[in-house]
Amino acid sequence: MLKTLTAQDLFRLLDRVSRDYNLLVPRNLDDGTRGLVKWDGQQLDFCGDPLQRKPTSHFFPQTDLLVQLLKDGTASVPRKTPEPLALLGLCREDLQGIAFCDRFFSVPPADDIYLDKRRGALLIGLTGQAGPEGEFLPLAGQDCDIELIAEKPTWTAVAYSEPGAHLLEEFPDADPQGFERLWERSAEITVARQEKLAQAAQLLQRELVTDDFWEEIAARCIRCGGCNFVCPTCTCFCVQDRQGSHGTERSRIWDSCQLDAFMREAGGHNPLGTALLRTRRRIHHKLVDDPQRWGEPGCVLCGRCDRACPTGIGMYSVCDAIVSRFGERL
């Protein structure tokens, strides 16, 4: 389903969504960042910098309560809120990250905690002239219920699911030829970043990257875990118990493979006991293990780790260094 929307139509659409969903929309925040906030019926910022908070955190939060063991011996399990979530403002890479986690958490034994939050949620992609200063963002074409493509002054809206089609049904049809031109423009956007990732993956898969390279990269790591904590496809967590006045709460919290205790065993042995091994694992997991298991890399090139890393060893920066150092070996 292909529709065209004016600015007035767009606000009508958001009002319709907000009746049945807890709608979060992009807004430029006071601290200079851009994030998703609850729709107030008036203010939102369609164009701007990428969202730094990973979209998967809405379904796999940093701290996720699993069960509360009360002092009277009973257990309380948190329930999903009755109002499903709707996220507006997700770019192609954000949607790819959510799709990756959907598949990961659905593999038996399925993670019902994640899936309970994800089930019924509405994903609204935001592409076209919606980047910083109206920069063109490539079309998503999938992984969402509705894709809003900014063209200024109008919008092209595409439905990819039954709920999305229902929400768009009242709006006028769009010109298919115009939509095809948007796809052509998306195809013209450079694929150099994807090529660099593929080259680095090939070098790793063929074991052409030497340990001295990883020693150099590991020496720059300050073990902050920021690369993992902002990555939309990182799914590692640990479990913690906290005692309070009412009983004990068991929660899962994000973990980072860059931290020393990530794989440390009860007996003290740590198969990832050095910074070199941990740093190599972070990149190797995304570019070698994930393609073997899923048929695609675990990196969607959202750029969050590169923006977050204070020492410049995010995924793309490391891939660039790998290709520069070892690319001639291909």
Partner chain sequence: MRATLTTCPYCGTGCNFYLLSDDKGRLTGIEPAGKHSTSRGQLCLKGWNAHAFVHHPERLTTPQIRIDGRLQSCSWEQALAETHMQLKRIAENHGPDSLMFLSSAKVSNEENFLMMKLARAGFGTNNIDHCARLCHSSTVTGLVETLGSGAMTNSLSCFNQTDLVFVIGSNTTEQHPLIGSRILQAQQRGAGLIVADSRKIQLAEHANLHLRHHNGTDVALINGMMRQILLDGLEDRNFIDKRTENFAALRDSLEAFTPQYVAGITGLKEHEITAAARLYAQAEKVMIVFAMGITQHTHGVDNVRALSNLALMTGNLGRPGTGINPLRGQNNVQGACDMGALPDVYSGYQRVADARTRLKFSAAWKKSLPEKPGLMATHAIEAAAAGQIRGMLIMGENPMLSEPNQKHVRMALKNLEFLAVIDIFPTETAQLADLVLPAACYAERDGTYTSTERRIQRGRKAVAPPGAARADWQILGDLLRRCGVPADYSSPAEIMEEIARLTPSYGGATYARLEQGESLQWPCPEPEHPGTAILHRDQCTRGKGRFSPTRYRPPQELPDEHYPFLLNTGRTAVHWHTGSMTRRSHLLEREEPQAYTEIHPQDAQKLNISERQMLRISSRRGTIEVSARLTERVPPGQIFIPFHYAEGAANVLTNNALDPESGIPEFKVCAVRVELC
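The form predicted in complex with its partner chain is what I want next, because the block you gave corresponds to the form predicted on its own; please supply it.
If you are looking for partners or other molecules, they are not here, because only the chain is given.
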């Protein structure tokens, strides 16, 4: 289903969405960043920087209360949010990140905690002229219910799911040729970053990156965990139990494979007991193990870890260094 929307249409669409969903829309925040905030019926900012916070955190938050075990022997499970979420303003990489988590958490035994939040949620991609100062963002083509492609002053809207198609029904059809042209423009956008990632992945898969390289990278890691906490495909969590006067609260919280205790055994033995092993593992996992398991890398190139790393050893920076150091071995 291919539709064309004017600004008025778009507001009508958002009104419709907000009737059945808790709609969050992109806003340029006071501190200069961009975030998803509750739709107030009036304000949203279509163009801007990538979203600061990874959108997967709406379904897999940093702290998630799982169950309360009460002193009387009963258990209480947190009530589900009555209104499903609708997220508007997701770029291609953000949608890929959510798709990655969907797949990961859906593998049997499926993760009910994640799926309770995710099921029924509506994802609205925002691509085309929606980057900083209207810069053209590559089209997603999947991974969402609706993709809105900004073309100033109108939007092309594509439905990729039944709920999406239902919401778009009433709007006029778009010109398929125009849609083709959008795809052509999208394809023109440089793919250098993807190529660099693929080259680095190849070098790692063929074990052409030496340990002295990882020694250098590890020497710069200050063990903040930021690379994991901002990564939309990082799914590791640990369980925290807290005992109070009423009973025990069990939550799951984001974990980080860059921490020494991530794999440390009770007796002290640690298979990832050095910064070198941990740093190498982080990149290997995304670029070697994930492609083997899922058929695609665990990095969607959203750039968040490169921005969150205080010492410049985020995924892309490391890949860049790998390719410039070892690229000729390919």
